[in-house]
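What follows is one chain in C-alpha cells, specifically the form predicted alone.
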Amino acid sequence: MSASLALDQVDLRVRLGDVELAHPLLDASGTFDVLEYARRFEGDYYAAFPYAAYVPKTVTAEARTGNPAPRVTETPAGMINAIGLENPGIAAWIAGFGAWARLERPVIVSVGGNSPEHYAAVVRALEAHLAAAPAGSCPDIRGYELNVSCPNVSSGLQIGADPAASAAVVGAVRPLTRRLLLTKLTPNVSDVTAVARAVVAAGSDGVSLVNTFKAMALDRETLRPFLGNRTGGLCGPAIKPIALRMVADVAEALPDVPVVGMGGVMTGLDALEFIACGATAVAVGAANFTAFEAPRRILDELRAELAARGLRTPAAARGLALRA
C-alpha cells in the first residue's frame, strides 16, 4: 500500500460515459426524494445536493398506483419493498419540473415500462419537451437509466431476465436520444453477463447493477405473506456480497463499459469495494432511509478510505479486486 495522502490530495471526479461527475456517488432510483430533502434542509439544498447526479424515482408512460399496502418491511440486515413503480406518468412528471429545476447536478432519468414501446414513449415525450422548453425551466437531464429489472412488476422481471427482451428495450430507445443511456440489470438471473452483453450490443452506454433480489417476508402471527404484493425486492447490507460478485463478473466481461454498482452500500468502504470490483460510479439506496446525513457521510468516508490507501483518484482503485 502507498503512503497515505492528505484528504485534499484526493480528486474524486469520475466520468460516466460522456458525463463528468464531481464524485462517484449517485442515489439509487426510488430511494431519495430531492423535494422532500429540500423541505427539510435549512438553506439551499439544490446547491448543497450531496450526490454527483440525481436519479429520480422511475417514471412510466402512464400513471401507476403501485402495489397494495403494506409495501415495506425490515429484515435482518436489510429491507424488502414492493412499491410497484407508483408514479404520476411522464406528462405529470414533466409538469412538475419547475419545483426542482434549480438542482445544480446532472439528472439521469429512470424509465420503466411493460414493453419496448412503453419505454420509448417516455423518452420520446421527454426529449420533445426538452427540445422546446425555455432555458432554465428544466433540470439538467443528461441521460436515462432503463429499469428493466424491477422485481415488483411481473413483466419487468420477464424483460430483465431475458437478454433479447432487454436488448429490444434498448433498441427502441437508442435512436430517440444522444444522451447517456444506462440499463439497470436484475440480479434474478443465472448469468447477469449475458444480459449485460445484450444491452451493450443494442446500444446501451453502460449498465447499473444490481437491483433488488426477489424476496418474501411472513407475518409472524398469521404465517401469511406480510407484503400486499406477496413478494418484494430485498436490499441493504444482506445483498452486498452477491452484488459485489455480479459487478465484478460484468466488469470482467465488459472491461470498457461503465458500470454503476449498487447493493448494500452503507459506508465509504462499501462504495470503495464496488469500485475495486470494477464500478465507475456507485449508487446508494437503503442507506438513504437511515439518516438525512448518510449521503454526505458516505462521501466523506470514501475520500478518507482512498487517502488512507494513497489512492489519488477513484480510477486508481477501479478493478483492484480483479487483478491477479
The other form holds:
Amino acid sequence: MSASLALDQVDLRVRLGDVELAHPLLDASGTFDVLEYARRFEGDYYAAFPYAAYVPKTVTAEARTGNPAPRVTETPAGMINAIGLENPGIAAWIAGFGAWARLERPVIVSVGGNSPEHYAAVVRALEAHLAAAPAGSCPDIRGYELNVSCPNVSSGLQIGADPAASAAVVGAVRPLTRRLLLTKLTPNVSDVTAVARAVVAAGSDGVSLVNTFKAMALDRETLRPFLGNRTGGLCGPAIKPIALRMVADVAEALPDVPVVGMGGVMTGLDALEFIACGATAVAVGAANFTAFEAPRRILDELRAELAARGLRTPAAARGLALRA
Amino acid sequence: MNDGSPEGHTHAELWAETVHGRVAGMRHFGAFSELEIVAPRIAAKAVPGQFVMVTVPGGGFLLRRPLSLFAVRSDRVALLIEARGPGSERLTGLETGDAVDLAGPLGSAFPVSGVASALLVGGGIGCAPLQFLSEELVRAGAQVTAAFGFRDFRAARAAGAFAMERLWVATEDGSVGRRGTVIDILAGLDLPPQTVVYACGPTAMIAAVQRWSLAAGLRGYASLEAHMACGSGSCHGCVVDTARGKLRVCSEGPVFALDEVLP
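Complement to the form predicted alone: the form predicted together with its partner chain:
What follows is the entire complex, opening with the chain shown before.
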C-alpha cells in the first residue's frame, strides 16, 4: 500500500457513462427528496446539494397512491419498506419542474412501470418535454434508471427477476433517448449476472444494484404480517455483504459496464468497499434516514479513506476486491 | 461549496443537522418517562406540535425515533416516552449526563394565535405534545381545559408530568378519575362557544373527538402519529389519508386540521 495522501490530493471525480460526476456518491431513489430539504434549509440547498447527482423517487406513467400503512418497520441492522411507488405520475411530475430546476447537479430519473409500454410512456413524455422546454426551466436531466423491481402486469412476477422481461423494458426505452440508461437490478434472483447481461445486450449503458430484498416482518403481538402490504423490501447494513458480493459478480462478468453499487452504505468505508468491488458510483439509501447530514459525512469519510490508503482517485480503488 | 472539497462547508448551515445533546434529567411516571435533554439550537427554534428525531443510543438501531416535544425549558427540550419496544426501552433507561443525538425541530405546529379558549384532548402517549401547547396557549392569554384518557392506573400516572390548571382524567378501568374515555369527560364540560379543540392520541380517539367536535360546532386540530423512517419527507413511509389526499405526517403534519383527517 502506498503512503497516505493529504486530503486535497484526492480527486473524487468519476465518469458514469457520459455523465461527469464531482464525486462517486448518489442518493438511492426514494430516500432523499430535494424539495423537502431545500424548503427547510438555512441557505441555498440547490447550490449545497451533497450528492454528485440526484436520483428522485421513482415516477410512473400514471399517478399511484401507494400501499396501505404501515409502510415501514425497523429490523435488525435494517428496515423493511413497502411504499408502493407512490408518485403523482409523469405529467404532474413534469409540471413541478419549476420548483427544483435550479438544482446544479445532473439528474438521473428513476422510472417504474408494470410493462415495457409503461416505462416507454414515461421516457417519451420526458423527452418530448425536454425537447420543447425553454432553457433553464427544467432540471438537468442526464439519464434514466429503470426500476425493474416492479411486478409485471401480465405475470405478476417482478420484471427484474426475468432476464427477457427486463431486456424488453430496456428495448422499449432505448430507441426513445440518447441519455444515459441504467437498469436497477433486483437482488431477488439466483444469478444477477444473467439479468445484467440481458439488459446490457438490450442497450442499457450500465446497471445499478442492489434494490431491496423481498422480506417480511411480523407484529410481535398478533404474529400477523406487520406491513400493510404484507411484504416489503429490506435495506440497510444487514444487506451490505450480499450487495457487495452481487456487485462483484456483475463487475467480474461485465468488466466494461459501469455499475452503481448500493446496499447498506452507512460510512465512507462502506462506499469504498463498493468501489473495490467494481462500482463506479455508489448510492446512499437508508443512511439518509439516520441523519440529515449523512451524505456530507459519508463523502468526507470516503475522501479520508482514499487518502489514508494513498489512493488518488476512486478509479485507483475500483476493482481491488475482484479476481485478477 | 458543493464540489466535494473537504473545506468550504459548514455543518451549522444544514437543516436540522444532528445535535449532540446531553441528558439533563429523567423522571419516571408509571408507564411513561420524561427525558430532558440539553439542546439549545432545538430549544430556540421549537414551537408546540413539532417533534424531534432521536437516535437510540448505544448502537443496534438503524432508524431514529420520532418524539413530540413535551416541553421546552430555556436551553433544554423535554420528551415524554412510553417504552413500547427495545428502542424506546433503551431511551427510557438513559440517565443524567448520558449523551443522546437528536435532530429537529421538525413538522408543523399547532396554531395558537387568536385563541381565547382551548380544549386539549389527549389519549395515552398522545398527551405528550399538549404540555408544550398548553404553556404557549396560556402565554397567549387563552383559557385552557384538558381532558386526558389512559388505559389504567399505571398509565394515568403520566398525568403527574403535566402542569395544567384544569386537567380532567379518565381511565378505561376507572382506577383514576372518571371511568371511560375522554369523550365521557367532554360531554360534561361547559366550554365557551369559540373553543378550539386540539387532539392527539390513538386513531379511534381522534375519530371520536372529530365526531364530538362536529356535533358541538367546534373547530380544531389533530396531531397524528405514524410509523416513520426518514423524518424528512423523503420516503413516504408515514403517509395518512386526509381530505387533501395522502399526506406525510413528518412533513405536512404532524398537525392537521381536525376536520381533514380520517376522511
